[in-house]
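Single chain ahead, written as structure tokens, the form predicted on its own.
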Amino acid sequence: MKIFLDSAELEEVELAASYGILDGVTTNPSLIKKAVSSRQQRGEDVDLQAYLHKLLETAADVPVSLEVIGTRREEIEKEGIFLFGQFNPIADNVTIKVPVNPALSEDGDNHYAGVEAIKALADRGIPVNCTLVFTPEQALLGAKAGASIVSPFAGRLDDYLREQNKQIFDKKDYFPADGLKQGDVLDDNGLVSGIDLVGQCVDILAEFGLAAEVLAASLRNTRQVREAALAGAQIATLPFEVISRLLVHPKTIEGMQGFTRDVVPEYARLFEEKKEKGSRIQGFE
């Protein structure tokens, strides 16, 4: 599974990427703003294309999602290819996030217009990432109108099934993958979890040889990272918090302990011999 990081944050970028586990950055214009803003309230002089600039930059390797804005086919369609042509050229690892439906009500008249431009964007060859997935049959328009990403958004449908049932919580509070019981198992039309919506976009994808790869987007723990994996999503999106934490476990880091303290001292004057002769074996040069 891939891991693109959740962030806009210039050190968090470069972070992930010295891990060498980096293969993609999601940002939106919230975590754009918040980035820019903050250097400047630290007396930094950067605007926001400038920014964009380095952040693509910092990113060269991999693929980064920046976002429209606009409600309306046209002004998708319109923002995508400027964002395409104004900031891929400097890395060329651009992809649009386009909303899977930017209607602002039930009763607009405009669900469409999201993978109406959705597909206007795919017929010029611009990769887009269908955004704002809460259902399975919203990643199958996505990604029957071109999507090379489809998203759905784990934590988010999570939280909404735990507001449903007015419950208090945390949004960092582990959801059962299989559903939480109470009584009868909470769902939102059939389903259960995040997790499940995550999986049931990966098997209707795979089904009809779609080629669109799931994206699970709004993980808030490693537990879940682990779950979207075992679901079959090709990528995850995850902040910088939870990317930290995945390597972590109490017995890991007693067992270091046991080994760092276990070591005789022959074993480590092996190490100490070779940098005193400047051997050339790799690593000692």
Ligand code: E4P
Given for the second form:
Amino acid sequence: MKIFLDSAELEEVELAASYGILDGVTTNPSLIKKAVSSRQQRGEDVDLQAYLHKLLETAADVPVSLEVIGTRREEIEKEGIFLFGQFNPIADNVTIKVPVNPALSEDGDNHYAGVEAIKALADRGIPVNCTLVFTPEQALLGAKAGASIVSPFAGRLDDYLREQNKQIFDKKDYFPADGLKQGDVLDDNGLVSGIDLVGQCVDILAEFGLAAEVLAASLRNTRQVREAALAGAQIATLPFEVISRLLVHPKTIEGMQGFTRDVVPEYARLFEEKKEKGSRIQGFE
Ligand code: E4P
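Instead of the form predicted on its own shown above, give the structure for the form predicted together with the named molecule, please.
Next comes the full complex, and the chain you just saw is listed first.
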């Protein structure tokens, strides 16, 4: 499974890229707002054009999703073409993020505007990440329209289920992949959890040979990362905080403390001697 960073913070992109495990970056207007406000609070002026330029260069070898803001088909299409034309030449790594349905209310007349724009952008050869997916049928239509990535929002579906159950929860709380059992399993039209949503999207796209990759979005803890991988998601996008916890286990730390304590001088000297003879051994200069 590919690991993307879900952030517009330049320092986080730099760090995650330095770990050597970064396969991509996702942003959205809220993440950009967060990055801009944190800089403004530090008294910095933000030139967003220059900032995004740097971010794309930093993530040069991996795709970066930039999201449109319009709600009508023509706007979304124009914005997608603009974002791609303006920013893709920097490092050839821009994917345009388009909401599967940009309607702002249920009685809106634009429920298909996202899908139509996805088709128009994909027809021009622009890679599209179809976002705000909360049902497998939205994923199916986004993929059919030509999106190269579809993004089910696992954590937000869990939030929705918990809210319906009037649960008080912390955003980072683990939500069981097989659903919340309160007498009956709580579900959203047949979906018992965000990970269930991810799995159903994976199964349906695979069943019909659709090329889009499923990107498990809105993941809040490390256990959900594992579950997204087991559900077959090709990509998971993670906040930096979750990436930094992926390798942490108390027994690994305890093991390291023991191994470090047990190093006898004779063993340590081996490495010292190697360093002295270093010129003959590559990497030990
Ligand atoms: C990524 O593409 C999504 O925009 C992001 O994962 C949403 O995460 P959130 O629900 O934690 O805001």
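Fair warning: this is a prediction, and the values are worked out from it, not measured in the lab. Numbering follows the first chain given and starts at 1. By rigid core we mean the largest C-alpha set that fits within 1.5 Å across both forms.
Margin query: After core superposition, I'd like to know whether V36 moves between these two forms (criterion: C-alpha shift of 2 angstroms or more).
Written below: Superposed on the core, V36 moves its C-alpha 2 Å or more between these two forms.
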